[in-house]
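There is one chain below, alone, in structure tokens, taken in the form predicted alone.
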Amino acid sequence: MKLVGIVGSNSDQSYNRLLMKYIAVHNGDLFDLEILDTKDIPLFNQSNDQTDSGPIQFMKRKIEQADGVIIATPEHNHTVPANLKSLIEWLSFKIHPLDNKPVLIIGASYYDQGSSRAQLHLRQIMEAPGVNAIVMPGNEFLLAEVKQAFDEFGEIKDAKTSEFLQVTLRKFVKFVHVAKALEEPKPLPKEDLNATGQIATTIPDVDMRAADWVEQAAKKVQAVSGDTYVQLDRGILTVDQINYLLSSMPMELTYADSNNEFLYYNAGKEQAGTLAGRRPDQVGNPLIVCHPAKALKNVEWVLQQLRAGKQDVIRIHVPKHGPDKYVVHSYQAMHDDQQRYVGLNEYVMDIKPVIDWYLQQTKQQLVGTTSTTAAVASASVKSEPVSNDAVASASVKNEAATTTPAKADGVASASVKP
């Protein structure tokens, strides 16, 4: 289960952040908790709309990806801090990621009331129209006199307090499951796999399906090459150096933009043969050309998840390469400085050499492998068989296109022959 923890205080020495870290450390068996700070959240001002700013969009995406939210609030003048209130205002102004999202409210305070009044106020705010979160009733966790509550290692001193917190968190996990069972899935917009639209970086008047698209497009925009320097976010390299770097990566990389046009792959992998079957003439193609028709349903599902921010990365093990390879296809959403979706980075890698090296170094061994799967979950955890429903190959059976989206996430941009 994936949860996010929002720290209501923007103080550098926040006890509510310390409480959230304690929860993350001691509850890894219950959930994965990602802690989010409110330090960079601008003061809410309807006349200065910052809904599309990076900090707000980042919060939106993380909350939407999570199964539930834990909010830890201090108490300022009998209510919640201004920075936390501003965050909720932004998340209920034009965007509504908290809508029907299970929320647990906790808090820590210097005084013996343990942020009780702030928590009561926050419950009312979270249930307001526009926010419409599903706040877990009862089960208040109020950590009072917080300066004395933690030891030097960030551990809660009082055993009964720690035990009550664990009980509350276990109940919240059950609450999240119930809330998700009642939730109606919201359909996502259709993906234009033909890439008929245009974005700011689309190169016009060049046929996307042309075998020499790269040459035509480079001439059209007068693209730099060779020893021309390019300034990157933290460095300066020539185009040749960038190519050397990308070609040396121990994985096959693919870039498809937000218009669903396949723009790049690191061609250096062609020399040894590719796992994803990319070809030079595919560059420039719309994604619909790069996949068999039976795979398009699952291709669209992956793109929808990444574009909508439901997930940042989707991975699948592709066993078609045989038992001597552990091939993993990963599909990573890319975002600009304003957290806007700008495309898909697919990276394909045989992780077996890395695992073999790690096992040799640590003197560990894999357990729970089967004859039909290459189980690589960890050196100490038994792995489950993986069903062969990847759509990263033209040889996948037709049933793959009708599997549940959670298993079928092959969007190997140019990874299959059309």
The other form holds:
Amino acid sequence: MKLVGIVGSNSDQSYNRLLMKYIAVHNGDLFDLEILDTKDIPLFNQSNDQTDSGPIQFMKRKIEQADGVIIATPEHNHTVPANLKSLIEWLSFKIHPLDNKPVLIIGASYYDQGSSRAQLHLRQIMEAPGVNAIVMPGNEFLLAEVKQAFDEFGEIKDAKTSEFLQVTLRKFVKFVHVAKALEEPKPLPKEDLNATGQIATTIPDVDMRAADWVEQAAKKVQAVSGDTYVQLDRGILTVDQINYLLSSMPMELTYADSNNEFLYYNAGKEQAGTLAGRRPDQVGNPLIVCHPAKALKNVEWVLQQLRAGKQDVIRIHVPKHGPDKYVVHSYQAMHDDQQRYVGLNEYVMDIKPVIDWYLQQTKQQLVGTTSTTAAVASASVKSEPVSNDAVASASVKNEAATTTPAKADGVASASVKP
Amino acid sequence: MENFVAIVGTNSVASTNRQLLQFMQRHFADQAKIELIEIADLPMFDKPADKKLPPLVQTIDAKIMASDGVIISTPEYDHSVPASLSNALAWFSYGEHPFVDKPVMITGASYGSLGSSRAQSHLRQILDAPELRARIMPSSEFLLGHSLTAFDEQGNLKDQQQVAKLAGLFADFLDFVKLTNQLVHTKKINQQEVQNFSWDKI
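To complete the pair, please output the form predicted in complex with the partner chain; the form predicted alone was given just before.
So here's everything in the complex, that chain up top.
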């Protein structure tokens, strides 16, 4: 489960941040918690709409991708701090990422009220029609006299308090599932797989389907090549040097822009076959051309997820390469500095050599796998006897139990969806 | 004649709360001098460690301090006061404490029918906070619903019943100011407490 934790204070030394970090560190088995700060969020002003600015779009994307949100609020003047209120106002003005989102409210404060009034205000705020979050009822967690609450290692001193927090968090995880059941499915906009649109970088008047699209398009825009310098972020290379670098990557890279046009791959012309089956004549194609008809539904689903910001990366294991490879296609969304979707980078990699190398270096083996993880396990089973070192074997088991099912889960959810 | 400051509770360029305060300024000109205060140019509150306040905050603090009373007109954003008003009040209660024992009248206007009722009740709680300690006029809600159509071209309130209600509340407020000035028993303690108050000491 993926959660984001919003720290409602913009001061550097915040006990609510400390509380959020504590939750993140102690609950790795329950959820992944990414902590978000409100520091860069400007004060809301309806006459100066900054919804499209980077910090607000970043928040929007992170919240949309999360299964639930934890908000830790301090109390200023009997209410929530202005910077937290400001963030919520931005997120209820032109965009509504908190709509139907399960939310847990917690708070820490200097004095014995423990942010009780701020939490009540925040509940009412989250219920407002423009916000429309689903706040978990009851289970009020107030961390009072916060200066004394944590020890020097950032641990909560009082055992009863930390136990109550754990109970609350476990309930919230269940609440997230319950709240999901309430949600009306919202269809995402259709994807234009024919790339009929025109974005600023689309090269006009060249047939996208032409086998020599690259040559024609390069002529059209007078694309630089060879030893011409290009300034990058961060560095300067010639076009040749960029090619050397990209060709040496241990994975195949593919660039499809936000108009769904296939613009680039890094395998080089000479290479006979690639894992992803790219051909030089495909470059320039609309995405509909480079996929078989039966795959188009999945292609569209992946693009919808990435464009809408539902997920940043979608991984799919493609098993057709046989047992000696474990080939993973990762569809990674790309964004500009204003957090706008600019296209996807599909990188394809056989991860088996990496896993083998890791196991060899750390003298570990994969053991104790379940059937769902058999694909990974069987690919890397070793003939060596199991190490009799208790510590090592314990950590190996742990490795297999925690990371591989998560991966298998990600693959399953990515490929099962229509 | 009493001197009041009236805080426009939003940083928006277009605001019916500003319109309402401008109307009050004109309509009650024979009873009190009302100066409108804008909060749009205040920076985001960041608790400056050295307690050095931005010049604009110092200016407004001084105006509130010198006034006989404060009128705050608030819109309602997400069931509460706008972040910009909350931000302003954070500044007006940090370092200096101009609201302590200051008579305050709350009004509010909203586009919908509820007239910022929930924001007003939050604002009352906020003004009761230890570093604000205002004297809020009790039992005196003025809710202006459907505020976009509430004013005529001259900026006057169209509904005469509303005008009469506002006039009654304003007359009450003038009395409330006098009354508050007689509530001297806790004044010294309030001043002392707020000077000594620090979240870090609790």
